[in-house]
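The data below hold one chain only, encoded as structure tokens and taken in the form predicted on its own.
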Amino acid sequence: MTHVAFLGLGAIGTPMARHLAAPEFTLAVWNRTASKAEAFGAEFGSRVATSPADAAKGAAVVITCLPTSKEVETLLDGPDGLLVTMARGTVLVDCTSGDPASSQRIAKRLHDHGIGFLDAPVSGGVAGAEIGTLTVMVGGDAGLLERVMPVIDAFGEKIIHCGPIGAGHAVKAVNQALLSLHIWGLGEGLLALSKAGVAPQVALDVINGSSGRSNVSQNLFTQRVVGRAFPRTFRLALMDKDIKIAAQLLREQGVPSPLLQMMTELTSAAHRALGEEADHVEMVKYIEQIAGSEIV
């Protein structure tokens, strides 16, 4: 049996755990509020850690899901950090929707203790997670993505290499700041479309067959917008923080981009206006204070 500790159970990092809580492997669970990993280790069995030291004890891959690659370091150093108990030859896999330079220095700072690090942020939310179907974009050793896979195969369908350290963390923010595009463009086309007289689900139907149609269009909308159900699956201050990166990054990189530099200021004047626990798709809602008429 492979020792995996996982640190960070939330929205996301619960149910992927959950496939960690099988005979193949030793799971041990930390989580910053104690409660949700007592919870989590009554109902499957998995040993509850008291510290992120105490989690790391013994595994030979360490898996963090926390919401910034800032609180990933954090967890590094201390009587209580990681880098206290993990032994030469472990790997944390840090599926995190981090940054990609904070990446590379975390990976520098563990290879000089002889530990790997691949970023593998996932994508599919919390559907995704909850039946092992994510995607996830690895940055990293390919030799090292080959000893950990069993462990990322127990959550992850498409698991794709992207390339060196930072890798998988450029991909996802890069994605993200895509999907926060899909949403705001079609919100704005929705809301003119329904105040000329189209109702929403005609028009979804005609752009889900044409060539305007994405997962935005033929999923989110149709299963949330048309309905005014929008369940908390991803928090748009997330999403906020994961178009920042992609902004800065396409900056580093010399790329021209007008495009995604205002969807950054929209996306965080979204974030603003409805506050911390807005889900993505609410973003929708900001578009329509802003027009002062709904998509109906």
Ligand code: NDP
The other form holds:
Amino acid sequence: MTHVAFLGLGAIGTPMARHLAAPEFTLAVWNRTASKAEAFGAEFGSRVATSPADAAKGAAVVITCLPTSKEVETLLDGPDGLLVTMARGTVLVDCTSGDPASSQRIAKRLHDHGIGFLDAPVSGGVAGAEIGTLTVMVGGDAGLLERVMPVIDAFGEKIIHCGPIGAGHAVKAVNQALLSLHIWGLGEGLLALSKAGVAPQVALDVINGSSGRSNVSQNLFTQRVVGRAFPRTFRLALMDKDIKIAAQLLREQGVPSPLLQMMTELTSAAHRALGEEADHVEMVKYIEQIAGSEIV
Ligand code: NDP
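Can you switch from the form predicted on its own and show the form predicted in complex with this ligand instead?
Following is the full complex, with the preceding chain placed first.
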């Protein structure tokens, strides 16, 4: 049995951690708001840790799933920090959609303590996490990934080694930039079609059978925009953070990126207008606000 600690029972962390509450693992969970960890422990019989250090006690693999790399970095230090109890030879698998530079810094610090690090952000949404079909993009040592594969495999379906430390976060950021672009582009397009007298479901039927289709058109818009139901599964605030990481990556690599830089500004404007708790698909409401009409 592999001892695993899971830190961060948010919208995606919770369904991911559920797959580790299985006979092959012994699981300890920690969450900043303790009530969520207590509820998880009561439902799945996992050990409820009182601090990051307590969670990591005896764990071979520690998984973090927090908003940004900043929160992950903060959990390392202090009397309750991970570095107090994580032993040499153990591995931190960071499933946060973080940024490459922070991951490289975190990996270096852990390396000095004999601890391995992989950045392993996920894609597939809450629905994919629930059924254990997430795509996991991994940066770091390939041998280390082999070692922790049974743990990642519990919640991941497509697990891809992308390159050195930070590569997983870089790929994830570009993916998220594309997500934002698709939402904005389809939002504008459907709004114009709606004004021209084409119902959104009709437009989506055509697009989904044509070359402009995407996950956004096939799933997100069909489920949420047509029915005007916007469940919160992935906060717009987090997508705003992701696209900024992508924009930074493109700047650092010296790639001219007028489209992505503009999309970063639009995503941030939508985030400011709709607030911290809005779902990412609600960005469509911001497009509607600017246009002064709705997709109907
Ligand atoms: P949520 O906002 O739902 O949850 C965030 C989690 O981080 C909570 O457990 C929260 O604790 C914890 N947290 C926040 N701030 C701190 C802090 N300062 N110290 C310790 N813990 C903290 O986010 P998600 O679960 O949606 O996302 C987590 C990561 O996964 C993000 O990087 C996101 O971009 C990524 N992701 C999310 C997807 C989704 O569909 N939701 C899909 C793919 C990736 P508390 O309960 O106390 O608030």
